[in-house]
Every structure is written in C-alpha cells, then in structure tokens.
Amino acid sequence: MMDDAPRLWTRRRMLGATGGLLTASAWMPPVLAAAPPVKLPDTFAKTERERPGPPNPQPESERVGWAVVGLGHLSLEEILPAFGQMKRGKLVALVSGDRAKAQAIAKQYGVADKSLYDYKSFDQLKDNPEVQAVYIVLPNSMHAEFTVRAAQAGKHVFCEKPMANTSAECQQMIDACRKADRKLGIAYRLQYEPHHRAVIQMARNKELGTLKLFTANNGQNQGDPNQWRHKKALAGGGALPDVGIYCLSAARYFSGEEPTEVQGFSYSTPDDPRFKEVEESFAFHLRFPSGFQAHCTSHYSTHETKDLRLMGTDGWASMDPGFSYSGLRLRVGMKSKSFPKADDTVERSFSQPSQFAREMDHFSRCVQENVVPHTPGEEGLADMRIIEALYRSAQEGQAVKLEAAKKLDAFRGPPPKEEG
C-alpha cells in the first residue's frame, strides 16, 4: 500500500493523534435535483445479454470529494485510476509522507497544491470543505490512528482491509466515527464485485441447494524481506490478515453465517528472512451453525493462486481466479434442466469495471443518502475477532469456540444498489 512505510512508522512514534474538533466543515451534501438519466434505444435482439446503458455519472459539483491517504502501490495502481470510472466521487486531496511524490501525483490527477497534506498536517483536513470522505491506505497498524483523526476532523472514513491489527483497535475506530456522527466503511471490494454478487444471490435464492462446503486458496510469493508487510508491528501478521482474510470473508458473505468453531494452522520455513516476524502460510477450518464448513489456505511463498469453490446439495459455483482485481471467471455446475441425464457446466461472465470504483461509489452514495455502508466497521471487526481466534487456535493446537450470530448477514448493511 505505501512505499514510505518505514518513514511513517518513525513519524508515527513521534506524532500524537491530535484530531481537530468537529466543526461546520463536517460537510453533508445538499439535497440536489438529480439530472435525468440519458437512455438510448435498444439495438440488440432479446437473445443478447442486457447492456447496462450509459454510465450517467453525476455532475462534478454534486460528487463526494475524496482524500486518498497513502500513495503506495495500491493507491497509485488501482485506487487513483478508479476515479476515472466513478459516478459519485471525485479526487480532491492527497496525503503522503513524500512531498515530491505527492506533488507529482497531484499534477497527474489535477489535485490542487493547497490540498496536499502530510501526516503531521493531516488534521488540517477539517478546514477543507471539499473533502467529505477519506480513504485510508496505510500500513495496518496505522488504520486506527488515522481513522480516529479523520473522524475528529469531521470526515467520513473508508478504510482498507484488514480493518486494524486488533479487535480493540477496530472497536476504537467504530466508536470514534459513531461519536463524530461520521460513516465508517471497510474496503471489502469483492462484496461489490458482480461475480461475487451473483454467487451471493445464488446462495440466498437456494439455487445451489443447501450449502455444505467452501474451499479457497489465496497466495502469492512475497519478495523484499524488509517491506512493511513482513514487520509484525506494522502488519499485525502475515498471510492470514493480508490474503487469508479474503477466504475468511468470502465464507462468511457467501453463506451469510458466522462461524461458531475455528481451527488454524500456521507455518514458516526456518531461516527464511521474510518470515522472522510474520507467518509464511496459514490454513484454517471454519464450522458454521447450519453444518456448513470452510477449508481455506493462505500463503506468502507460493506462485499466485486465487481460487474458490462453493458447494451445495444441488450444484456448485467456482471461480479461478476468484480474488484478483480483474479477470475473474465464474463457472456453475448443476443437473441439466433440459437433459436430466446430464450435468450443465456454464460460465457466467459479467462486465468487470474497477472494483475500487464500485466500492467507492457505494460509499459515496451512503454519504449522499445517509445510509449504512454495506461493509461497515462492524463487518471488519467480525473478521478481526475470527482472525484473533484463529491465531489463538494455532498457538494452542486446538479448536476455538465462538459465539453464534443471531441472524444471517449479522454485520452487513443493506445490499449495494447496482450503479450500472
């Protein structure tokens, strides 16, 4: 996420979270008459898939203004380019510990020099009415501090996963945003992605029958041992909170259930300098109240692997890749309705706009319409509590019991509206 993490870590030790008071700059957008959407006549026969039509973005003056906090790989390669596809948000400010880099990026994206901040001047965002939301893209250990400071500055907060290094920090973030009456969303991009949304809908509609098993593998081969992801103080852990969280989260949102028993297994190759502080791989097993189970693996030393399969009594849904930023492929298998002696295996292909544009547009809508984000802070807290239980299980060598949730989708807000 950030190229300048070591410098930030030192600076963070020196700086206090001196968030400004909530003032009139805690901007809420005015109620504006929406521009009528442009519609075009159909040109294809009914045999062809439906087209989404023109994107119909909001006028610039009506969009939510965003500040991106941290200018590392994720921000520069995915998040900032995504603003070009957004319909409800616009980039208006940047926050970085590297002034020269921030100025270069600002010129590329048309951000005014007066809207560039570093981590010491971050709290001055309270005086910038153009900024309504901030996207925290910092090392995990810094999420809580900058979420609290953003809320105290009167800004809504969208934070990268994992939400924080501990459940206590997650709760601190939730409490700070609630106290400031600001919205808090966690960047679970795949919960907004069309292929994942389709599988969720299939599961809720019982198209696969009763869900029985979920398997997933998410891994990559890490490089530089000195990067922040290999520092426990910054990352909180290794493969599990970074890439394993995608498997964990998918098991939860596909089924809608919360696990009641978890067991984890951690491993690191001796003498590999990358894994002196964080785990190389983490495998885990989850049991859910209905009898549904999940078997997942996460890795920091395998060639990139990102597959998943959801299995039910009547069919299965599979994606490979399933966790990537693009190129997702969904296959579904079940008994053929036309030929009872055969199985049908079909591929369902959806358009793949930027996952980051979709999640940020959803959060922008939540700010504009004053609704709860689909992936609020409580969703991130739920994952972190399970991750802590998995680490405890691996350390103790036995399964750990968890409290049962009282309903499906217990920690999620309303499903996201389709933005086209």
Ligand code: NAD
Given for the second form:
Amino acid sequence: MMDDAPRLWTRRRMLGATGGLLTASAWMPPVLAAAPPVKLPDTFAKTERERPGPPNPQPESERVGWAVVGLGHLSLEEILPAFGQMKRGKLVALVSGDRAKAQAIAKQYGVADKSLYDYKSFDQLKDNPEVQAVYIVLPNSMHAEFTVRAAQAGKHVFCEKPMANTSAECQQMIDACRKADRKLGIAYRLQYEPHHRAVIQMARNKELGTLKLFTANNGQNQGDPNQWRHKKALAGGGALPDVGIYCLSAARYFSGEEPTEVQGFSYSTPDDPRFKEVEESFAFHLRFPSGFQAHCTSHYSTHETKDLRLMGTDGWASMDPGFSYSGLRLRVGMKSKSFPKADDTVERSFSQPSQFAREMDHFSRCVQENVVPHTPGEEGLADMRIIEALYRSAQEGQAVKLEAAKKLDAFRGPPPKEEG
Ligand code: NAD
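Having seen the form predicted alone, I'd like the form predicted together with the ligand now, please.
All chains and molecules follow, beginning with the one already shown.
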C-alpha cells in the first residue's frame, strides 16, 4: 500500500504495526481519540431548533492535505473559499496551466510556491507528502486522464461531475484507483446537502407514502459559443451531462432505485452557434422497478431554472430552487394531522453550510478513517451508463432497457456523517 499520510494512521497500518492484535471495535485513530470535541451548554429552550454547536475543526497538522486541479470558475468561486469552512481538510497545492494566475491565487490562500504545479509537472505530486487528496476540477474530457495520473502518484481522488465522457473512462478511473489502493469519490455535492438529505430520509421512512413520481427541471442560458462546454470532445455532451445529471441523480438517490427503462428527447435550435456540437436541451423519462417514474428536463437556453418535486401517495416534497449552491427552499405537503379537512404545507429550513466544504470534509474523513465514500466512482459510472442509454434512446427514437439493480442504493457507500 502506498504511504502518503505519515501523520495519519490508517486502520491497516495500525493493525500491521500491532501484529493485528487490536480488534476493529477497539481501534480508534489516535489523533481523534486525543482531541475530544468542545461542547457548550444549551442556551435555548427545547422548543427552539437544535443548533449544531461549535464546529470543532481538527488542528491544521492533522487535516488531509488537498491539491485543487484547474483554477476556473468552480474552483475560484466555490471550492477554494470552502476550505475556510472545512474541519478535516486543508488546501496545500494548486495545479494550473497559467503560472501567473496560480501564483496570485496561491498568495490569496497561503499556498507555498513550491506546491504549484502545471499539467506537465502534475506527476511530481508523488514527491509531495503534504498532498493526500487531489480534487479534479477540469473540463469533463480531462477527468479520466488526471484521475489515473493522480492515483499513480499515490493520491486519493475526488473528481467533479460528470465523472467522465464515457462509461469506459469511468471504469478506467475506478480500476486505476483500485489498483493503487486509493479512494475515488465523485463530487455529487447535493448528496451531502441537508435539504436533500432530509428528503432522502422522508422517502426512506415512507413519510410521503409510496413514491410515485419525480419531476425536475435544471436549466441555464449559455453564453460564449467557443467555451469548452460547447465542444463535444471536451464536454461529452450538452445540457444532459452538465445540468440534467442533477435531475437524473436526484431521481436515483431519492428513490434509492435504479431505472430499468429510459427514454430521451434531444433538441438543438438549428444555426445556433452554441449548439453545433452539443445539445441545447434534453428531456427524459425514467421507469423504476417499483413503478416509480421520473420526468426531467435540462436546458442550455432557458433563464436559470432549478426546481424539483417528489410525489408519493401520501404527500410531496418540493424544492425551488432545488439544485443551487445555496438558498435551497424545501416545502412539504400532506394531509393535516390536526385538521382532517385541511392540507398542511410546511417549509423546512436547515442551515446551509458550503456544500463543497461538506463533501470535501466527508471525503477527508473517508481518507482518515479508511471508509468508502458515500458517492464513490461506481455512483458516477451508474449515472454515465444511464446518460449513454438516454443518448442512444434519443438517437433511435425509442425506449432503452437497462439491467435491474440487486438492491437499494446499489452503488453508494455508507451515508455521510457530516453535520451542521
Ligand atoms: P471553467 O471553464 O470555469 O474552468 C475549467 C478550468 O480548466 C480552467 O481553469 C481552464 O483553464 C482549465 N483547462 C485546462 N485545460 C483546458 C482545456 N483544454 N480547455 C478548457 N479549459 C481547460 O469550468 P468550471 O465551470 O470550473 O467546470 C470544471 C468542472 O467542474 C467540470 O467538470 C464541470 O462539470 C464541473 N462543475 C461542477 C459544478 C458543481 O456544482 N459540482 C459546477 C460547475 C462545474
């Protein structure tokens, strides 16, 4: 096993060092056992909502070191600022093709000059023991190459969605990480988000009755025709893999099921220079084994629209916006328990910490505690297989059947523990 974490003891190293004498239940990472969380006395009455309490971040020296690869919009606007809210991870290296930009950003975030890399020198990350996890935030076609190279450099990999451009590339990424004994996580930020987690919990507890239908729309109006998102070789596709994937993914994680029949409809306005290579809009229908169905649309030419609604026999949960980085609004509707002649519609508001800090803290914990990520490579591969089937369906003008999954949440790791 490659060892890039000299300060943090993995369970395997601990067992090895003690000749396997410690039992799994007796084992505790020594750094965590040594630092009990600080708690404060309650200030509010029991009728008030529970506060998360102090964040209790780990000391800097014990956190997982991250390298962020690609310094575009998502990295600069969301991911790097999120390190300020993290409890288990810290930014230690940057990878960019633009040295001047990397140096400017390094100054802002306190990254050492020696920890700046470009796409050629990327493999030298193997000699930087401070870096344990690498976050790939590049155009979609580059995800596979940089995941494989990161794994070969002995680093754990967290990769943006869509996982890659094809399911074959997704499989290569999974294989490379497995071979190098490194973790692979896909950045499905909403699977760690409190409102989405609440809907998952309501669905699993049957609070909405039997799930029947999911509808969702995710759209934005695209600008510059020359950006990589409009080049098939770089993006893999248009609205579907970029924004439609959120609807597809939510239908899967709210129900826990995998679709067995899918049908897709693609459209691009003729002569619009943005959509010469990738689709402008993609609508799709998914059928699941229990009879649950999803109907979703994704757009590259509508004003920002991000709504969803999960409908069961006894109630519904609706979010608008439902896919944004912040400002999510969740409403739940069902027959009133107090007034049988009325419906209750309640708004459930959770605090909204950075979704990126949450998912990166989860992945950091997986590295520290040797746990399978909640959204591993297999979860990204599952979406990509369905996306491929949807494109085939749109091309052939008919529904495409898919293999049934053997269990609920077939491709997910254990639920995230992150709170707050
Ligand atoms: P972006 O265009 O803003 O940034 C891409 C970065 O890659 C830039 O720094 C660019 O210089 C670099 N790059 C390297 N080689 C390139 C090439 N050949 N062509 C173009 N750029 C190249 O894109 P972004 O919005 O930051 O998206 C990056 C990734 O993050 C994509 O996979 C995207 O799907 C994903 N993303 C995820 C979310 C989310 O909510 N999870 C949101 C936005 C983007």
